[in-house]
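Single chain ahead, by itself, as structure tokens, in the form predicted on its own.
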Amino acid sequence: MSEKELKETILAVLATIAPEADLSEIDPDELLQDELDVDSIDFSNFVLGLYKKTGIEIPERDYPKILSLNGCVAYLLGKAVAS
């Protein structure tokens, strides 16, 4: 999977969790809970989506790593690269 690919799966997956958010407006260094004003359960629910459209499993330590935008594209790039 492409880098363009994971942003556009990320996207996708944070569009079902904040429907009403402008996903173009989001800076992709910024946290993703602020930006999109998700609760934690919100955000596991994000984590299971990228898992079921990427297939790659995020164990709870790694959750610091896909906080932004581009944190969770590198991370999930790099999982994939790995595969």
Second form
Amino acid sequence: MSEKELKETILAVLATIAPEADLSEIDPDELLQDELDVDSIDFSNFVLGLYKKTGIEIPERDYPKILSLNGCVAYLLGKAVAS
Amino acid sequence: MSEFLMPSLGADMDAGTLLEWRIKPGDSVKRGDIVALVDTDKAAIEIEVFEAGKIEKLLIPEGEKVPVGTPLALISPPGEKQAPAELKPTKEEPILEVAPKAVVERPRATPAARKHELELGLELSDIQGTGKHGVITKEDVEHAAASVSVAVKEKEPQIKASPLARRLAKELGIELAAVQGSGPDGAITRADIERAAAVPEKAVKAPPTAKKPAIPKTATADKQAAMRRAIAAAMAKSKREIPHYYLSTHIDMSKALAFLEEENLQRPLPDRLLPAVLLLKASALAIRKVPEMNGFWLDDGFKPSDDIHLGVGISLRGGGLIAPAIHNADKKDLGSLMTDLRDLVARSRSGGLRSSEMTDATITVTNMGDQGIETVYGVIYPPQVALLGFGKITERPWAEAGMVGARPVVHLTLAADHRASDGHRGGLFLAAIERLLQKPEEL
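Please supply the corresponding structure for the form predicted in complex with the partner chain (the preceding block corresponds to the form predicted on its own).
Next comes the full complex, and the chain you just saw is listed first.
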């Protein structure tokens, strides 16, 4: 998966947990929790959504790495290359 | 013939807008089927029917707002002959109650057919018997089951959409059916509507010059105001009528969190648990010991509930909150509770909550931990009689056996109705939750 595809995938998953949000207005370096006001259940639905779309299982200890859009892209890109 | 009424989906609802019929005259329905989509001031809710029968007539057109208790449709019970059209409801009929079920004679059927009926979820009274003296045979049941599944397939696909998307689509004059949904289960989201609006041929009424239609702010503001009014009505009633008493306790969460960590190592990602699930399960099990926390204060008396349906407070991002129910939470294992919780939050966001979820909660649990809040002082949602509040799990100094150490601690509060219970019982309730959280492996 290319960086662009990964980003689109992430945005598609975000759209399911925050359907009312305008995703084009997200600051990619800010915390998604603050940008979208997601709670812990939303976040776990986000991680599950990413897993379903990419097959990448994100362990809890890595959650701090995926808290922003750019962080999430970089993390998944690294995982995709590693596998 | 009975009337299907606009249901009350909570103490804060006095009218609803019929957004969409999911059935048409002539359709057969059974208990629990979703027959309509109704917009309350809070959310678009899928309305279930509580009796089996055939839809005779739809009385209210889509788009109309009517008071709670207004007849929406006529349903004839299974087996009843076509009722005469001039049948009028009498004045004595209770308005807010679902019309009583007609007494239907048990149809004659073979034992195998009855067993099959149960397995396939069919109503024997809907089936034409071909056996001796019109007795229903196993083959008849199988035949009926086959035609039901065909009928289900032929039904128009239901359009799933978030409440915001529906509103926006209506304002922009976009047909939901023409929009490709990108949400959960293909639900249509606000972004989908905006995308559709940006494509000229689909945006029937969008001005040709507009590149991206501005979202009309007034409608959103109206909706916000309506939501505030609904919450105001329920909360003012609560504070006016319910003599609240409050109790709180700090709970050491070390054992619960250690159990969770261990458990999550063994669970595949989709089954991983959040601490909230342990708190919900412990609350549900503790209710069994103190039943006066579980039920409704109605007509000057407490009506306990045999079932434990936990209302889960979910804050809506557009503003406001709802507390849909997880049914029979005490009987569900941690994995199913987690799945239910995920599902409930997702559907609160994207639309698809059901009427039973909006009305069945027997007690509410709210968890403000995500906001970093340590303590919740709850307001009971009438006619319920108790509300549990969990704060954030934080590391705190904790003294035990003469030693001070750092432990993860959660502050649990109870707001309870003094008409239904006393502080002593409330205290037992909190103590039971604490005890259960010290033995997480038994949850």
